[in-house]
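Only one chain is given next, in structure tokens, and it is the form predicted alone.
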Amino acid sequence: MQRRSRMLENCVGLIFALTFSAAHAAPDAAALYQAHCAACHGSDRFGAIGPALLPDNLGRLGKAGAQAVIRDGRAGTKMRAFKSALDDDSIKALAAYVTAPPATAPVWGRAQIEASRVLTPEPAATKPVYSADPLNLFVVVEGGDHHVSIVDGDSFAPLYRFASRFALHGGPKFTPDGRYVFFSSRDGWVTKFDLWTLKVTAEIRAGLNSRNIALSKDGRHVAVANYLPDTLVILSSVDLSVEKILDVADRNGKASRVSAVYQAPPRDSFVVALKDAPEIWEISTAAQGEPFTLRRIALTTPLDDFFFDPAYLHVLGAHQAGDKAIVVDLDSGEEVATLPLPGMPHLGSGISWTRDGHVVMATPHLKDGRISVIDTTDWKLIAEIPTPGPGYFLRSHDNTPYAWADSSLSPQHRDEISIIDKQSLTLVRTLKPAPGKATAHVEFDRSGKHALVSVMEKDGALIVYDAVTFQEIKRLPMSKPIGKYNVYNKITFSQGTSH
């Protein structure tokens, strides 16, 4: 009997450990990752949606930082808190994992990228397949389910709607005539989509986490910026083919990843916002000389966010995880002005015009409910603009006296657009497009008449307003809209709109 009692407090001690030891086992990180983050950052961890998840990419934020934001999440962006889904050994587990190397390294070279390219027969066509203006058409991006939708800009009636890649990015970019559109996503593929004929003719992964492209002046050239790996790669715009690969690297050699990469026409050049380094590069599109090449303008510090002054002579940049702006001149490379702007701001959603013969600028911040407004003669911040809460988008056009500003990362104010005079730089008007939902991205029509507002959720809606009276004009359907780009603002670089 002692014998087998004895037995029987063994048997239980040994359930008893076994269940203690499951209960306070390591979290499985990977399954963490899967469940929490694949669907954002790739199950690979190379990026979709959001960045890449690598120690290449995370290696300035740390495991404590890494930590800080999966706890808190991160604020301007789509990274939401997980302190009440997760518990502190879990997120303890998920920093750790992401900071770390992954199984097999990324790689995405020229024979990479070649091998990805699918070209389609491209229609014969003199004219559009269509009867509506070409140059007054909306592209809207569809993210709710990954969609693009034409519509037209007079009568306001879509007219073709397509399946995109996953993710679509850093705004469509068009060919000088507006008949082509490229198109670039997270997980850096880029389509090239004719506007006349409503077919993709190329396709191209450029990247494996990218953040925007540019187009040349002449339209022959399409830059990629890539987060990873750390290149800018040019395409030919005909067909998508391979032209150049940079290595993004500092004048010491250390990578750096490409935050964004922009056309400025009147120098006929690209110009690249470096992540990690105190450097901007601006690279030759001109058609003599040798193309493509590089100079490197020295900086005292990171600048990944810029806005362009209309003749493109300055370029305001910040960097999101700083409290001011620097103005440099892009002539002579040097530093001409700081601007103290806490808050955030969103400068490459920045719009410009003329107020007592002088030319401003005006920035919406992702953590203030404020427009910063600036004179660009003397680079002094000459008013700041109360807004219900912090905002992504900005948006004018020169044929209107208003500037149109969201506050859609406000909790309490996510659904209201306000309305500002340009020239008094007061508040005139705010509306409520869709109670209790996100709304932002306003864009104009190629006159000036009317303004479009995007109801940013997944039963959400584009929203016609007439630009005098703020009169509903009509309503469209959409799964979450989160942006929509006018063919004849983007061409002729219209100051109320990004570029």
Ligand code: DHE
Contents of the next structure:
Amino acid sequence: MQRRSRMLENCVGLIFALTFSAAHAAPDAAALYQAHCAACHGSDRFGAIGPALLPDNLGRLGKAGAQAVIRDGRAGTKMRAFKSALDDDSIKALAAYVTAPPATAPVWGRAQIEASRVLTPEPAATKPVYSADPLNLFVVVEGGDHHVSIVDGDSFAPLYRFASRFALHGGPKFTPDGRYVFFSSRDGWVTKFDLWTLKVTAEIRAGLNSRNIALSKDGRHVAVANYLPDTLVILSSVDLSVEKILDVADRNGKASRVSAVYQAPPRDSFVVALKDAPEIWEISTAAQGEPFTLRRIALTTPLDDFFFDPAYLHVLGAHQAGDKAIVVDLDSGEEVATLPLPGMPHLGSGISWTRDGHVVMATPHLKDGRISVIDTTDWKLIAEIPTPGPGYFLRSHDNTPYAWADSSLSPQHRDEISIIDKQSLTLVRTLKPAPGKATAHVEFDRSGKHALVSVMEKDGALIVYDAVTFQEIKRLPMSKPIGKYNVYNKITFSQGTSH
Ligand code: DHE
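Next, give the form predicted in complex with ligand DHE, keeping in mind that what was shown is the form predicted alone.
After this comes the whole thing, all chains and molecules, with the earlier chain placed first.
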């Protein structure tokens, strides 16, 4: 009896000790990472839909910054707040984990890039395998189930659908003749697709965490901007073979991530935004002379998210504080104007048009419900058009008097599209294509007579509107259609669309 009660005492003691120590044990950061972060940031922390979570990649964020982002999320991105799911100790442990070097250092150099390349024999073709106008196709990125749809821009009938790499991001880029399109995914894959034969012809993983791609003026080179590693990779557009890898570092040798790369056709160059260095890079793509020569433009502060004036003489870049933009003369390399733009302007979505004989540009904001309109002759802010909430995109076409903007970052107004008169700078109409559902990203057909809008939900849709009467013409069910791109508008560099 005595022995049994002593055993019972020991047992209770053991359970108490285990419970007590479990309650006070340090959180297992690696396990927390796999449970909460790995799906978006990759189980190896090399990045996937979200950026790589590695000290080099996180740059100046630091442990305290990482804790704040895990706790409160990051405005304007997919990073949500974890404060209701994780206690303070777990958040601290996770922040320490992602800001410490991984057991194995990530390496993604020429050997790894080249080994990833997949080539598919290209079927011979002298014309498209369909009768639709190949220059009036829409390429639609469906993020819900990671597919791409090709839609006829006259009948609005879907022609073809194929599985893409995970989490495509940014605008696909087209060869000047409109035959081939290149996609990039957040985890570094570049895909070449033939719009005549409707076949993927080549793929390569050019980085572990990539931002976007750009095609050279002649369509012969594809540049890939990477966050991880700190490289700009230049590929041949023919077979995606590696032509050059530039290690990106400032003039003192300090490495920098690449925010984005842009094609600048009138300059026959790529223009590169550096995330961690006060420099803009211009890389020549001219067929003559030394290939890919680098010119550094020194800045007073790092700038990213660029808008170019139509002649590509100036670039407007967002200050990383999100409250102003700086205009740089690309020929002289001088900073020629500073504009107060509180609200985190999304300059990459900027568009331009002519008003009162001047070229104006307009940009939405990621944190404020307004469209800022700027005169590009003197870089003065000429109007602030209120919208129901912050949004990502703005679109127009040379043949329409209107620009269409979303408010998809506003919890209350995410389903609204604002239609703005480009001359009076007033709101003329609000559309609610799918009440309660996030709606954003508009693209016009080749003629400018129709506007296609995305209902960006898993059970979403691509909605075709008459761009004059604003009446709905057709609704195609799609899985979270994100961006859609009209071949003609892209290859002609229409002022109403992003480039
Ligand atoms: Fe994008 C373009 C950066 C979040 C959908 N986005 C771009 C470009 C850049 C950029 C630099 C221009 C590349 C190009 O087209 O060549 N995006 C960023 C960010 O820094 C940001 C705010 C945070 C991040 O997660 O990286 C961000 N973007 C998003 C989204 O959450 C969106 C809405 C959905 C998604 O799939 O990620 C999104 N971004 C897009 C789209 C474009 C884009 C659809 C192309 C617009 C176009 O019409 O050309």
